[in-house]
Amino acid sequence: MTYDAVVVGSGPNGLAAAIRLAQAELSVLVLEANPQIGGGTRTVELTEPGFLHDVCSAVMPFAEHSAAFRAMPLREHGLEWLYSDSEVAHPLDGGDARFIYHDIAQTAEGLGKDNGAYSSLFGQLVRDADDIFKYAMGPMLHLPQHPLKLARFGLVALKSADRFAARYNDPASQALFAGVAAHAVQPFSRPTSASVGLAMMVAAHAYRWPVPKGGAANVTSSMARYLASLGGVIETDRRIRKASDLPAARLKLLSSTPTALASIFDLPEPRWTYGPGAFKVDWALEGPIPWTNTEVGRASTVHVGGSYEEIAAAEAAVHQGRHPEKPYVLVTQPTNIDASRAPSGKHVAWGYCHVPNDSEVDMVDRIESQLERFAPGFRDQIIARHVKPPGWYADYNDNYVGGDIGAGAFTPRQMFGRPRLSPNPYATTIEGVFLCGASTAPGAGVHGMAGWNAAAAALRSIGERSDA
């Protein structure tokens, strides 16, 4: 059968694209290299029997709200959204915690003398997320419907998160955005380094952080029953290497890099680079997690690292090819609101932290000693443990060259130009193809809008209208 459109790459992003597609009446095929769909929201027993484990994501800032996941039904095709009692939890020592919740005065609350300031910049924002986000979730050079309150989100996202937390007279407020800011993995001096985190603090006071209900296959797995009503096909095994391996459509739109385009299809090398490898430890446990503070344990993301310029130093260390000694460390809990993911009484969770790309350091011992300084007794909860280090992430996706999970660093260059500056980034040299995965605009994370855009792209090539 010749189909209309084929899509390399069944994560999110390749079945967002592939849905847009299908919606737009166009006969679309699903190509993924791996025996199951997925990328990188799959969701597998790694450790021991019952123990579900997320691969790489499992706490989605950006899904529930996106443009692109609110035009599909995806409850109907038995997609559940999780929500913890609160979205972030950053502990300190002496078991003391700062925490952001959905509700944005019970967050500055907490933050003592820096309350007022707090409420009164996520206040604006917040009124402002819808057009923050249309505009911030599609390519960078195109004009905003909202100039106003895109300049207000702008002029502080562009400063380094250096300066933005020095808005903050608490050092325990200081370290609660360093834990968010770190998720850019940018060195803290970079202008736009205080932009992702200032993103994610406004999606969980407008929007929450949800988990998916079973894990993150759950999301990929809604996507393509509901890809499936529309009469699209995913095809598993089918590793694309060169142009001749795609089957003939008028559209092909490949979830890849930049770099991997260029090699399937013979053409330059691209200017791309890659940022910071991800080293992951998945954990089944007897029990919770042991926080000192308890009510670290009912956030379902936390931020490990301790005061803002332990976590600064770490991430600058990682850019300068150095394994910190104490790095920041990302950890979800999901059976603290899910117990579907385990055993009885048993829980999972996950810490992932940054290391040079390609690094070949075992960092298991620094994870968990930092887990243990604001958990005592968290090792002797560990049933078994399963280690991903850049190199496994590298084999895992061809996405994640060296380790590097966001497809491509998230520079200010990049960010802006992601893979290049123009109304239309999707779009490649070659009539008819188009890239549609985590590095091209937004980026990477849960929200299916690089493939949904590259779609919309796609359909206005051959003339056909889309107005999802």
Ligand SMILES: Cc1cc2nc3c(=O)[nH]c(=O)nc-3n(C[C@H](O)[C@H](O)[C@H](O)COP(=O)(O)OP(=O)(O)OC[C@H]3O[C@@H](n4cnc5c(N)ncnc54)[C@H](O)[C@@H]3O)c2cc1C
Second form
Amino acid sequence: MTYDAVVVGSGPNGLAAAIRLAQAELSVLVLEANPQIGGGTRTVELTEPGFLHDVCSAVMPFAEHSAAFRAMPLREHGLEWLYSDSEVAHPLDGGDARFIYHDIAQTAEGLGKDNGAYSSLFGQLVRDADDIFKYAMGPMLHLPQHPLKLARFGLVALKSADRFAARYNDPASQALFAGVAAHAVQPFSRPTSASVGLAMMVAAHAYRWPVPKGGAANVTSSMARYLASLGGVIETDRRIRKASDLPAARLKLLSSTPTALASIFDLPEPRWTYGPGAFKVDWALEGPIPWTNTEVGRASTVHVGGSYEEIAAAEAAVHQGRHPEKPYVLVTQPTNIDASRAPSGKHVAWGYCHVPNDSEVDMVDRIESQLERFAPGFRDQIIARHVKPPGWYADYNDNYVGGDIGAGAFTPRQMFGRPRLSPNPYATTIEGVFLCGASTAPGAGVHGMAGWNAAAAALRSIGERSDA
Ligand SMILES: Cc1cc2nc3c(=O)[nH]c(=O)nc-3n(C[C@H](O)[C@H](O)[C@H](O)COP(=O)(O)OP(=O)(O)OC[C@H]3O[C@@H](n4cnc5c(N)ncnc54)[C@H](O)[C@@H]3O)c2cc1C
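Having displayed the form predicted alone, please output the structure of the form predicted together with this ligand.
Next comes the full complex, and the chain you just saw is listed first.
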């Protein structure tokens, strides 16, 4: 059979693209290199039977406001979101901790003398949130519908993390921001390095950071079921290495990086850089992580790294090609709200730190020492671990080059031009061929918006409307 459209990749973006094309009544075939679908949203018994680990993503700060997810009846196809008491916990030495709650006032209360500054900034940004995200979840080069609201956000977001943090007086408030800012995998001195952290905090207050019940895989399995209901077809074990591997179709959308696109279609090498890699450990645990501050156990995401200065230094070291002794560790602990993920009373958690691209240095001891610092006795809880250095991720997914889980660094150039500065960054130089993955606007994260936007661009190219 010949399809109207072929989509390469079955991560959230590939499936969002396929769904939008199928909603427009095109026949769609999705091709996936791996034996299973999901890409960055897979849940697997990596350690012991009954322990369901998220291979990549676990908590989804960009899902609730995603226009793509809102246009899909995923609940009807099995997706259920769960919410923890606080979106983020940030343990500090001596048993202290700071938290980001959905509620701004509750968050600000914990920030002492920074209460007023925090409440007034986030109060305004949350009021503007729908319009900010409507703009930011697409290509940067387009006219905003609400320029004033966007300018208000941009004035803060374009700052470096260092400059943004300086607005707070209390070192603990600064540390809280450092933990979120480090998601951007940028040095804190670099302009725009505040943007990702700021957007994630606005998302926490305006919408929440949900966790899919049963694990990340349920995001893409519910998408796949919905796609099937629209007549879409998925084939696994189908790696596309060259253009002739692609079946004939009017539209071809690839959830690939610009460098992979160049290799597949024999194009000139693009200007595209990859960022640091991730070194991740998945743990099967005897019990919950024994945080000194027990309230930390009620957050789904924990930022482990201590003070602002320590986290800034750790991230700077990685960008200088070094491996920090005390890395910043991003931890998720989904079993605190989802007991279905482990045998009775047991838990799963993961933690990863940033390392230089393609690093082969073993970071397990440094990661676990950071957890021991804020949760003494953590190591005693470990039943089994599964270790994934950058090379593991590069083998797992063609887009995670050198272990860069963002499919391309989020530098200022690659933030505005993802993968190029254009109102239609999804189109390529080849007619009918589009990029639709995390290397395109708006970038990494589980939201499906890159695929959703790319499908709209593809439909426009053939004169079809996409109203969803
Ligand atoms: C360790 C880790 C932790 C993360 N944590 C979070 C988190 O907690 N929250 C969050 O929002 N995001 C997180 N992310 C990021 C998120 O998972 C990704 O940004 C997101 O999955 C990107 O979606 P995508 O559809 O563009 O690509 P992917 O999900 O990466 O899927 C791409 C798919 O395309 C396939 N593919 C690629 N090239 C080819 C080819 N040539 N032929 C056939 N198939 C191909 C791949 O096999 C893969 O299945 C994390 C990522 C990692 C790796």
